[in-house]
Amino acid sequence: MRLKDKVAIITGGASGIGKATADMFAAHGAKIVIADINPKAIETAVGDLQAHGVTAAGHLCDVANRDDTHALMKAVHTQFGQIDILINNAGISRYKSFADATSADWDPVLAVDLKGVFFCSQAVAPFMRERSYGRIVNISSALGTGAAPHNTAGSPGGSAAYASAKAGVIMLTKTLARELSPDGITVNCVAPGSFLTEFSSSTRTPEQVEEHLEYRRKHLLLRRVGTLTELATVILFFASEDSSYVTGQTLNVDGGRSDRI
């Protein structure tokens, strides 16, 4: 029970990486708050947790909206009396070839994937500071680390908005660690590589998903796609006391990408 009685907020927690993390945290004794933009998915995720005896709550939140994030943290603090862990997982992608990309392809991605991390961290900080304790874990991506992107949307630059936002998350992790460490709050980052989630197919056809995964397998030292349990285990490390002397760091969880090693 590495998180017994800890209150953990997981943005984008109703599906994919967020849901796997919620399940992992619940198994280690945490009280779970699912923050998401999909009300039906929130209801299902919270219901699943409660059916297994987990203390869980759901909150509708657009992380790109500063007012929403601050209202979320106040509501959770009022309900539980504390906030111990924040997992900044909510994210979107808008892949478009380099030549055709517009503001409509860039702005939402930076708003959710980067600005949302800042707003949520800003909103939770006062509640963590008052207890001199907190764990913030940001979810970046292999594409934010300098790993070579695959040909996306017909162009190597097709993932430019997403890669840029995720690179920003890594630097934001470092700056937030400097800001919050005097108050007993650690800030770390996980950069996932190839994992199959709903997100993987949100902008791809089934054929494109399989082609993408096959390309990835060939360039991974472990020659396979990761499981969400493997990823959630690393997020658990940063959220628990096991990482009490670690802050400002990014850990690549990518099966050994040969284009970076």
Ligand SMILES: NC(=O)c1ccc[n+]([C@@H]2O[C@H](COP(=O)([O-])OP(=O)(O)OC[C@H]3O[C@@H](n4cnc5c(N)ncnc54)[C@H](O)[C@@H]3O)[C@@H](O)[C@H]2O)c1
The other form holds:
Amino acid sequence: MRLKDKVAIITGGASGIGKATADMFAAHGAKIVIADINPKAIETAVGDLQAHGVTAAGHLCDVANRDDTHALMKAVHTQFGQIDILINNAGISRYKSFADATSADWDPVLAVDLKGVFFCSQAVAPFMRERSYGRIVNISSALGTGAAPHNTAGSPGGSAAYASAKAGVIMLTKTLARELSPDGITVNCVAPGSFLTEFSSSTRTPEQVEEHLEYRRKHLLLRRVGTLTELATVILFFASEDSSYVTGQTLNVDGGRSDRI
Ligand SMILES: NC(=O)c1ccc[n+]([C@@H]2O[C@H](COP(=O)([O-])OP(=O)(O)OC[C@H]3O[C@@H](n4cnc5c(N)ncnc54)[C@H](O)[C@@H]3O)[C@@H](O)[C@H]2O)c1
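Having displayed the form predicted on its own, please output the structure of the form predicted in complex with the named molecule.
In what comes next, the whole complex appears, and the chain from above leads the way.
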């Protein structure tokens, strides 16, 4: 029970990596708040947790909307009296070649993937400061650490906006760590490689998914795609006391991307 009675907010927690993280945190005794834009998925995810006896709540929140993020933190603080952990996980992607991309492709990705982390962190900080305790974990991506050869791996086109946003998340992690460390708040980041979720399969045909998996099996040092549990375990490390002397760091959880090593 590494998170006993901690209150954890997970953005984008209604599916994929966020949901796996919610399940893992719940198994370690945390009270879970799922903040997402998908009401149906929130209802299902919160219902699943409550059915297992977990204290859980769902909140509709668009992380790209500043007012939403401030209302979220206020509501959670009113409901639970404290906020210990924020996982900035909500994310979207739009793959389009750099030459063809327009502002309509670029802006939503930067708004959700980068500005969303800024809004949520800024909104939660006063509540963590008042108790001199907090854990913020940001979810970046392997694409934020190096440009991948997309078109050869069943991936649809370029990722200029997504990669720029996710690289920004890594730098934002370092600057937030500096500003928040005097208040007992650590800020760390996880950069996942490939994990099979709605996110990674919705932008690809089934054949492209298979091509992508095959490519990963060939090129990853560990020769396989990771499981969501393997990823959530690392997020748990940064959210718990186990990482009490770590801040401002990004950990790649990617099976050893041999194209980066
Ligand atoms: N799956 C992967 O292989 C992979 C790899 C690297 C990084 N990531 C990152 O991990 C995070 C989670 O990805 P996933 O694969 O679980 O995706 P997913 O699509 O399964 O889940 C994303 C969740 O975020 C929610 N969401 C989207 N926009 C939102 C917004 N504006 N406000 C609040 N919630 C919003 C969605 O409704 C969904 O529930 C993302 O930040 C993604 O960039 C994923």
